[in-house]
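First, one chain by itself: the form predicted on its own, in structure tokens.
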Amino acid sequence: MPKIIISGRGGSGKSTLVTLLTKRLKEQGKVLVVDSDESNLGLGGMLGIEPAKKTLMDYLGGKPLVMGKLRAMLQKENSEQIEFFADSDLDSLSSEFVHWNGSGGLMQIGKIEHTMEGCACPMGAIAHDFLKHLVVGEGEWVLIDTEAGVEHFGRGIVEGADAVLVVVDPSNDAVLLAEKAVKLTEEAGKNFGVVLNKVDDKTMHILEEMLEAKDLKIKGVLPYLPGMAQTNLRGEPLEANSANDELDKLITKIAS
């Protein structure tokens, strides 16, 4: 089954979509959530899954060590590929950096821990290599929650995924970013789709017209749900019950 990148502008609802999809997909198989956003602190609470003791960066020895290895690899003659991992499946991942709660798992690539620690490029490099070598079996899913914007495309994370879902909330910025993200997804040779989030009848029709004019395909629609917004505000785990029908439609489209 697929490895899906969830992309979009800040505040569009990427983590909400990841959480709701995870809750629904857990009923059908195994789901690994990869948190590749170095500043996202609330995803574990939304999922109801405590993060593992270590991030993937910590597991590899920390940012200075990873940066040193990257420099050494780049200085080698004819060095075209930077690799940290061999092929692996979900069952073989270490519990040091993946925490499972039933059939749902959460891992974090890395987090910004200190001021002046430098760019997040090493996190992108290990995320790219990890996803490229991760083998996903039948009935298994991997959902990658990304940082806001399109920087993850520049880091090459999309190479290790099968498709990209771009979350669009009712804002012009979200539509413009979706247009850019779709172009980058097509350039990478991957499938894509748009998911509308936090919409009502009026905003949905406006967004449909805007996206149709840009030839952007809508895969799913999640309405604005006040109860979910309040649950998110309180930092409590989200439940997918109120959006199950729309989630099922979206999952069917992704799987096909």
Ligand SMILES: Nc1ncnc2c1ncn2[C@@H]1O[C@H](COP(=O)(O)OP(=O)(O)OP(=O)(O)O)[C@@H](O)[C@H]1O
Contents of the next structure:
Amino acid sequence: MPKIIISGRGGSGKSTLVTLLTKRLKEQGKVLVVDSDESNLGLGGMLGIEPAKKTLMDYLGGKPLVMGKLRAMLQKENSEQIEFFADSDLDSLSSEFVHWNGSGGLMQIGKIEHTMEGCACPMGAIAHDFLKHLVVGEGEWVLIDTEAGVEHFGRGIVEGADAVLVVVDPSNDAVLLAEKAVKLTEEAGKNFGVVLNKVDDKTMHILEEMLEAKDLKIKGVLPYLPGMAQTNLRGEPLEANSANDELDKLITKIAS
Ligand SMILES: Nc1ncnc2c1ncn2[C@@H]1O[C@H](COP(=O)(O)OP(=O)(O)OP(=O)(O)O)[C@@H](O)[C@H]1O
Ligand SMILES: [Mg+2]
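Next block, the form predicted together with the named molecule, ref. the form predicted on its own:
Zooming out: every chain and molecule, the one shown earlier first.
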């Protein structure tokens, strides 16, 4: 089953989509959520899963150590081979960096913790290697939440995934970013789809026209869900209930 990157502009609803999909998918199988956003902290609250004490970066010994290893690897002749992990499946991941709540799991790649610590590129390098070696079985899913924009394409995380879903909310920026993301996804040789979010009848119609003009395929639509922002604001777990039909349609499309 697929490893899917959820991408899109800031605030478009990436983490919300990851959460709602996880809630629906874990009724049928196992879902690992990989939080690759180095800034935002609220995904665990949305999912109702307490993050593990260690991020993947902590598990590997911390950013300075990882950066040292990356530098050493890059100096060697075979600089393509940056490898931190061996092949592993969802069941064999260490509880030091993954917390499970039933059949839903959450792990964080790493967060920016200190001023002047440098950029998040080392997080990208370990995320790429981890995902590349992650073996996903039948009935299992891996959903990767990303930071806003297209930095994760630059960092190569997409190389470790099978597909990219771009969340488009009713804004011109979101459409322009989707157009860019499809090119980057094609360049990486992965599958691509758009999910409209926070739409009503009027904005959905306009977005459909704009995306069709750019030949971008819509895989799913989530309406504006009243109460969603309030639940998020309180840091409470999100419930999918009123969007279940739309989520099921989207799941059927991405599974095929
Ligand atoms: N379908 C929806 N209906 C109503 N509100 C929504 C919907 N989707 C997301 N929101 C609200 O929009 C805000 C941003 O959502 P979210 O945090 O999921 O976006 P994001 O793309 O992950 O943001 P970031 O780029 O900061 O990571 C939140 O307050 C969330 O509750
Ligand atoms: Mg987010």
